[in-house]
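Only one chain is given next, in structure tokens, and it is the form predicted alone.
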Amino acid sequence: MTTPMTITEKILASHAERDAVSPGELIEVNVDLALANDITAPLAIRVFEELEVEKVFDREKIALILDHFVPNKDIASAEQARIMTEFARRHDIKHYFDLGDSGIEHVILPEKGLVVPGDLVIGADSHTCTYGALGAFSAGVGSTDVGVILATGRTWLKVPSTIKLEYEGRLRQWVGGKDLILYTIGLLGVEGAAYKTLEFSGEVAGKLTMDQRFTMANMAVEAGAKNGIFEPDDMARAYVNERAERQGTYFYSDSDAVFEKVVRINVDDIEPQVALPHSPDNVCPVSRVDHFRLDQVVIGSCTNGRIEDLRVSGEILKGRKVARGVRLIVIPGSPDIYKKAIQEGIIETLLEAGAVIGPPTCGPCLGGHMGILAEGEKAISTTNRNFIGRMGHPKSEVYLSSPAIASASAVLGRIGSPVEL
């Protein structure tokens, strides 16, 4: 008699190379991709080559991608750049992603098709969770744990419970992912789901895009959960075959599976959501957000840097200027993007509106550049944090948003929606 298991037990059982496993275990995995970025990179290959091995595990299962402080904006982060790129070569990495080449790293690796349905992806970011959106158990740890896993391709985790979200209804306007992961995090809490999966379903959650299910796998971090993740669907495996050269595993929830919890979302009368200072939790619907002047607008980052992102902020910028004393900064995730905004003429029309456009980075997203804040200045963003000093001077404040808010905040010069324009 086989043992009911969630999609995310399943996946790591079978990379335990075990029949089943619960949770609350302990167990040691094989790792499908691991990934370093800039800022961590530097530390785990310093572990990598404390451990005094010659070889990393596999030079096809790494990923370092050069995202945060690129292109390099002073000479600490060159020498970080440096000594991520000098261990590139040395050890003949081939997924080692370059200024040109590169881009956020959750937006490039899941188009460049390094990640599929049933992948155990280790990153040291904590974001790593974005690829659940494809059926796949990702989570970030520290950059520590992997130094020891370039060497060896194993990590130790323990299972988690599950919480199983399903949500069910009729979106409204301008309501999608980012929306519903807000409202979902406001309804959990900041440690809600601390070290526990968040399985998305429902009627709902199996229309969104994949662009929308990587925005809410990508937030599932800021409910404390170590993943988020969908089940594959047909719209998973169109996006994996159009992209990757492996088939991938697809795995399903058993119907008897014990879940830790079952939360039933009616999305009926849920307006766009607006996270307020200073946690992601603090969340309002827009209607009930004070009207203040803002200073900043920033579209992109690895929550919501992709095409249809854009594509949104293009259709409601079109004809419209952003309000004066406002500096809207458009990133867009990875050069492909970039490329297809180009193509489509929605860059054309961002400039037209005033935004300034960005190359493919983190940017502002963590603090790091292209963007700070000054003290007592109001920016709403598409980026995943809002905590005091998150984007600049720690007398500033971040308000999180979808790109439709956000847009539509840039023409109003203060925070609002679409409907009002």
Contents of the next structure:
Amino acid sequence: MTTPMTITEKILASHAERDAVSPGELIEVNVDLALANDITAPLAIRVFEELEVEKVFDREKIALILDHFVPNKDIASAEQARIMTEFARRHDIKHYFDLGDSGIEHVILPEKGLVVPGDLVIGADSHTCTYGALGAFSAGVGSTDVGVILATGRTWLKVPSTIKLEYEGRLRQWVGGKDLILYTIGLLGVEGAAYKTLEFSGEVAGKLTMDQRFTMANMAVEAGAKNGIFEPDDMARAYVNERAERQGTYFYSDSDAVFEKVVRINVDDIEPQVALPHSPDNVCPVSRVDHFRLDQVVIGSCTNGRIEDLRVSGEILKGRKVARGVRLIVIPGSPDIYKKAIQEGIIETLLEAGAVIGPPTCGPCLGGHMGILAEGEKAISTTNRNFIGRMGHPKSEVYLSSPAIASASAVLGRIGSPVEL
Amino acid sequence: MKYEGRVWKYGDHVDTDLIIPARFLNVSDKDELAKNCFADVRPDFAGNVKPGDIIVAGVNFGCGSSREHAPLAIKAAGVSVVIARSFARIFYRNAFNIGLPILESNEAADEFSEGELVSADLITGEIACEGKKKRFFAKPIPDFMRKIVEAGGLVRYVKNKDSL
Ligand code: SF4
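To test you: the structure above is the form predicted alone. What is the structure of the form predicted together with its partner chain?
Okay, now the whole complex, with that chain kicking things off.
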């Protein structure tokens, strides 16, 4: 008799070389891909060096991405970047992304076909959970964990229990993946899924485009989850086949798998959602947000910096102007997305509307650079966190939304929906 | 492993952006990080924290970004142990990995206030406040995590045991 398992449990079992695992067990697993960025890699490299091993475990299973402070914002960040560059050269790291071919880590890696279904991916970045959109297990850890993986290719994990989310019904106009995940985080709370898996399912989830699935899996961590995951369907298969050399392994939850709980969400009445300051679970429908003057709008990040996001933005801003006094900053998540947006005329549309286009970078998402808020300023952003001071001054405010709401808000000069235009 | 110090009290959901804002992450030197620990929300912290002091907080301490700079900054600032109702997952791992002792206790968060002198024993989980004559026990640390702490962090653990 085989033990019924969820997709997450099956991926973990296969990487622990076991027939079955169950929630709560501590296991050691083999890692298919380990990643770190310009903030977390220097610390991971220091740990790797303390371990005094000569070589990394596998030069093809490591991704180092310069994305947070690029183009280097100051001397200190340039020095951190250099630590990464030198390490990547010394160990001949295959997937090393520097300016020119680099973009935001969680946008670049799937785009380059480096993650396939059934993979186990560990990253020194909390939004590593993004790759769950492809039916992979992926989770964020800290630099020391990744430093050890660089040397050994292995890590330990506690098998999470799973909350299954079933989305049913019909999506309203201008409602998509971002709204569903914000709504879900509002429902569960920022620690509602702590140490657990969120499994996204149901008829509605199955119809979402890959870009929207990335958005949802990306923000699983905002409910405290270890990973978020979709079962890989034909759409995921097509996405992967177009990009990856490896085939991947397609796992599915057994029909009698044990879930900690199953939450059914009827989407019929869900409006576009906005997370108010200063927490991603502080959500409310866009129609109920107060009217106040906005200073800045940001469209980008590992949550919503993909081509579809820019398309929506272009569609809404076509022939319109950004309201006076509002700064609209648009940041394509990768050079490929940037190129596509130019070819499709989106960049021109955005420029004509009055947007500023940034190079692929995390930039203002974490208050790093390229769009920092002053005291008392208010911004709406398609990013994933609106903690105190996240985008600048501790007395600034960040509201989170989809690209559709953010773009309409840029025109209105206050938070609002495209139907008001 | 017994620690004693004054309480710095925090609320729920203290995220890693509050512990160390991202603009200070262009370095990874721990003493530099310590200087900016809680820079925005408690500018008085870095200058006044004494070696051994103890942070007592509510639920979900350390949520948000995976930056290990957060527990590093707290440790380098001199904090001996963080006691919270609960910790966010990545912070929990990071704290053990770098050797920042942490304990989970609801009673500590309920009972202790700013500036009180309290002690905490990592192995027994005993948390006490002499002044108030109060004593609680924290949630026991999983065996595996205790071994990491006893080894002095994950690097040492891996070096000794060669198991990962
Ligand atoms: S875009 Fe924002 S959330 Fe995503 S990796 Fe960069 S800083 Fe982190």
